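Shown here is one chain on its own, the form predicted alone, set out as structure tokens.
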Amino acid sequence: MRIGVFDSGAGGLSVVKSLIKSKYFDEIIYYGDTARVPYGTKDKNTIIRYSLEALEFFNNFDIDLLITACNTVSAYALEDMNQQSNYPVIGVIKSGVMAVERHNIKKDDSILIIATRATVASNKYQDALRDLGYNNITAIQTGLFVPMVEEGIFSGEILDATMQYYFRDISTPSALILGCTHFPLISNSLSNYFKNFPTLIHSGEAIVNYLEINYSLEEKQDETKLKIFASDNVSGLRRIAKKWLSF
């Protein structure tokens, strides 16, 4: 099988990553806007304009699916993408919902949700989550967390400051969403922050489990081969994907 992953940028190289252990596919194909990161401070229309470019670019690969593993991209642009490809085009929150039920988190315990401002202005994962009977809900947007893991800055002061900044007034949550693919790589500093007493949603690990639900997948032997482009400075990208493929 080989598949398509499109991100706004560098972010969703946490869920290549996840797909890569899982084994499952020969051949991934990554695709990150850098020339236009971040979508989450886009307006709706331009989110779809701009993810449904890349479809074009995906479009000259024979893919077997696409996984959208934009956040936002997945709030605003799945359907508009799904009308007009000729491949399953996959979104991850959908799966993030389900492996809040998945790790047993009780309908009145406490959910934060975390992630751009588009995303949580969307209102995606907050309406999924109430429709499944979840009463205890709150999204923030952490927008400034994507620069940071883009420079690399998964730990220290700065990050602690722009956290205590976050949540000052949050209480310790049953479950955690990380809404956006940038936030996997801070996910340690997010546990520490808060005692490690939250279950961290991740989007790479619900969208293996929700490819493994809806799909016939065949564990491989050979190792998953990942090429990677960019619509700007794909050789920084390469070199982020080296190290953060390792972390």
Ligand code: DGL
The other form holds:
Amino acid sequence: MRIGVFDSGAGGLSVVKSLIKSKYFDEIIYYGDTARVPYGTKDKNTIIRYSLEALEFFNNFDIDLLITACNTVSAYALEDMNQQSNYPVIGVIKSGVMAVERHNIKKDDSILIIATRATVASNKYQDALRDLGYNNITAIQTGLFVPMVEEGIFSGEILDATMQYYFRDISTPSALILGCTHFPLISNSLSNYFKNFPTLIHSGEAIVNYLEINYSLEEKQDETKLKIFASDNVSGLRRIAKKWLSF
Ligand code: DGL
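Can you switch from the form predicted alone and show the form predicted together with this ligand instead?
Below is the whole assembly, all chains and molecules, this chain first.
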């Protein structure tokens, strides 16, 4: 099985890491729109237009399905992308919400969603959780974490101060949805910040589980091949990939 993974930039590599670990895929074609990241600050029409343009890139490859690792793309562009492709395009929001249920979070347990401004504004996570009966949901935009992770800041005083700023009025939730590709890289710092250790919902693990349920996948002996492409500075992205995929 050859799959595509699309993200606005480098962050989707956190999802790639889980996909490689699962050993289900022969080849992953990764495309990061590094020339136009971030998507999370853009409006709906721009996000859809950029996402449809990314589909043209994947036309060069014979892929069986495309995963939009980017939560922002998953929130706005899935329907249009599915209409314009002849393979399934799967986002990370539905699988993330299903993972909340799988972790036995109770309907009145507190759930905190952290994501980009656009993802929070779309209400996609909030609506899907409410449809399942969850009623104690808070969503906050934590966009500053994105450039920090891009800078390789995964812990330390700048991150501590930013968490303090965003979470000053928030008590430890039962579940914390990492609703942005970059946030798994600061998951240790987030867990440490919330003293009682919330259950973390990670897009990569959630999508692997979703694919296991919905597709007949077989584990491979051989390692998954990864090919990385970008709309700008592909060598920089490949360098980040080497670093991020190694821990
Ligand atoms: N990939 C984006 C997401 O998961 C974060 C970076 C961006 O804003 O483009 O929402």
